Structures are given as C-alpha cells and as structure tokens.
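Here you get one chain, nothing else, as structure tokens; it is the form predicted alone.
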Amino acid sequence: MHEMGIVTHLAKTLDELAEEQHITRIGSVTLEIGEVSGIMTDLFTDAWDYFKVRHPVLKDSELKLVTDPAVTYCGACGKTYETVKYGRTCPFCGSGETWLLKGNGCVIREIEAETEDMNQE
C-alpha cells in the first residue's frame, strides 16, 4: 500500500511549506493522480483522512482528487493515444515502439490556504 507514504511526504511537504510561508491553515489540496499511477483513490483518501489529523494545518483540510489522463506516444507513426484503452500496442499502426508520455504521476496541483497576519503585534 504504497498510498500510506505518498501521503506521508505530501503532508510532510505541506507541513513544510505551511512553515516556510506562514501559512496557518489549509483548506484544501487538489491532488492530480495519474490514470496509470496505481494510486488506489479510496486507499488514498482514507491514509489522507487518518493522517491530516496528526498535522495541526491540515486538520480540517479538503483533498481533492482531479485524474490526469495516461497518454501514450508512438515512435513509429508518431501518434498520440490513450493508454488505458489501448495499451502498449498502438492503435494506429499496431507498432509496440511506445512509451507514456503522462498519467502516471502524483503532482500537486492546488492549495487552498490561510496566512497569518505578518503585521499584527
């Protein structure tokens, strides 16, 4: 269950950016979760939901998946198509010169924030 540390580093990693730029709260994270990650959605929410508690600025946080479709290139016809219909073999020419161009990646795409007020005394 490889979701329990990819949502140990993001909240490691907001943790740090909350620091970094005085952010006292966070309201929600849109995540961009490849087609093809093998990210488990519902694993993710729920390591998401047990771990956002133990993190004072996420508390009461909002994750937002939003899926980026897998899109995969042909060397020898030079199409684009999509992976999960099709596979490694392309639909076009029936060649298996592929390789994925995206859809397989776990990019932060959004933070919803609150800062503290760097004026006050």
The other form holds:
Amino acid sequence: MHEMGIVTHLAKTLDELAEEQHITRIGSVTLEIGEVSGIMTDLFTDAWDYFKVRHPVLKDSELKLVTDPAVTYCGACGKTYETVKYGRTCPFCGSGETWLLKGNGCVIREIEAETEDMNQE
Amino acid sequence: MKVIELHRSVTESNDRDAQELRRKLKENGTFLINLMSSPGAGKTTLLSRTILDLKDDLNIAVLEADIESAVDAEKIEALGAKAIQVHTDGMCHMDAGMTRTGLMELGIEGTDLAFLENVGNLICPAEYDTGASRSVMILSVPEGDDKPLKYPLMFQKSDALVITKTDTAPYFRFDFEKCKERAKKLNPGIRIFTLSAKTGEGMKEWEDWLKEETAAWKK
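Complement to the form predicted alone: the form predicted in complex with its partner chain:
Complete assembly follows, chain above in first position.
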C-alpha cells in the first residue's frame, strides 16, 4: 500500500511535468531510492506496471531504480559511516548521537522523453 | 528521445498542493491540524472531548479519513461539530489533494479550527504533507514508551505529541520520562501533552494550546 501511494504521486508529478515541458511520450524514468526509505523495489515495480497503463504519456515507459546508499553522521566525532552496516551507533567512537544524512528519500533523477517540437522536426 | 535531468522529489506535486492549501487556509483563517496515530490510540475520543470543551469558543470542523465506514464522522456530528468522512479507497495515508477535496466538500467558511483525522497508521501519513498548519501525533499509554524508537519519522514530523489514556497508566509499564526523552531526542522542538480524554486530566493544557495556536494562525 505504501508503494502504491508513492507511485500515485510519482505518476502525478510526471503528468504535470509532461504538460509543462510539452512531453508526448516518456521512454524511461530513473528513480533514486534511498537504502533506508523503506520502499520495497519489487512491490514498487508491480505498482508502477499497474499504474503506467492508465497514463497515456507513461504507458510504454521503463522504470529504472537506482539505490542511493544511506549515510549517517556522528555528532560526537564528526565522522560519517554506512547506516545499514552500523545502525545508530557510530563505529568510530561508539556514540549514539548520530543523524541520518541521506538515504531515506525517493528522487526522480532523470527521464528520457519525446517532446512536441521533436515530433515536428 | 532526449534525457531530461530532474533531481526532483517524487512527491513534488503533492508538496506544491500542500503549500497552496496552507495558503488558502491562512487566508480563510482556518487552523488545520493533521492528527496522526496508530488505530485505537484514541483520536476520535480525544476529538470528541475537545469539541465538547471548545465548541462555545471555536467553530470546529472534522475531516475523518478512513479506508472504509463512516462511524467516526457520525460520532463527531452527534456532538454538534461539522464532519465529513473521506474514504481513501485502500490508500494508507491522506495527501494534500485529498485533504483539499474533503475540506471543500465540507465547506470551511467560518471554521476556526479543523482537524484532519488521518488514517490510523504510524508510517505512511508522516511522509506526506497534507497542507495542515500543524501535525500532531497521538500515542496512547497501552502502546508503550518505545514507539519513538520504532517510528522515528512520525515523531520527527510532528509539532506536538499527545500521550493519551493516562488513566490506564497503573496497568501498563509506561515510562513517561523515558518516552518524552526519546521523543525530544528525535525532535527537540516537539510540544508534549499528557492527558486522559476520559477523566479530563491534562485536557486544559492541550485545549489552551489549540486556542493559542488558532489565534496566532488567524493573525
């Protein structure tokens, strides 16, 4: 259900982008999925396949998923480390005063698209 | 085909809708609270008591979001507040577009304080901006003081935490200080209220906060 929600928002964002940039067809969408975003990639792909046929601009598009590694910052010693490997405790100094720097988001990196002016040429 | 580099958030269209809704609510003088919790934490009970206590001071409306049924909206309407039930059709959270549609349907002219009772879930609702003025999370004593450790995003995104069902404290091992400390660690600015909507204990502080925040929003 969580994945379906994200895909709904993704499709809406892309529909708006298509209108704004006069895109007629999207060939592929590359998404950066944070390692600790909680998104299940296989469920996400299923949800995408279900949705894309309902959006004319997206119907033949391919979804490319790229993992964005999670990094945590330690406030005590100032170093950064791999979140998934060490969790909340800094492997350098053992402190628990740590913050996730990145790796919990979901960002559209790029799309391949055909635009109206390309068709006219 | 050409490559268009975007680096845009997937939820960008929702973030824009949320900003627009917040602007509209500010213009209209309606303070909207996004109320989030797990199922059974006591959102409807807290709202019912709050409405009874505040209905002479403020014009209150409630947007009930559930996957199915209209039991919550019926309870609220029986108290004399305006209410509408929104069905999310299986979706685990409310977004800004759904919130706007619900509010427009309900009609918010003259409404001072509106509550969006989000779908009972501690995960997804935290990830979507609904356009609310403030987000408030409810945690009930029986759920346990370890919830900030398990659902950190919810605590980070909430402006206030309401710990409910304090009347059941003798039956559970709920460490209030530990829970507050955990929540503050995730979100140093979070306001914390402890109350029982059943006995009324602690309700005044919560209601005073609502009145102050509503008045500040209207300025």
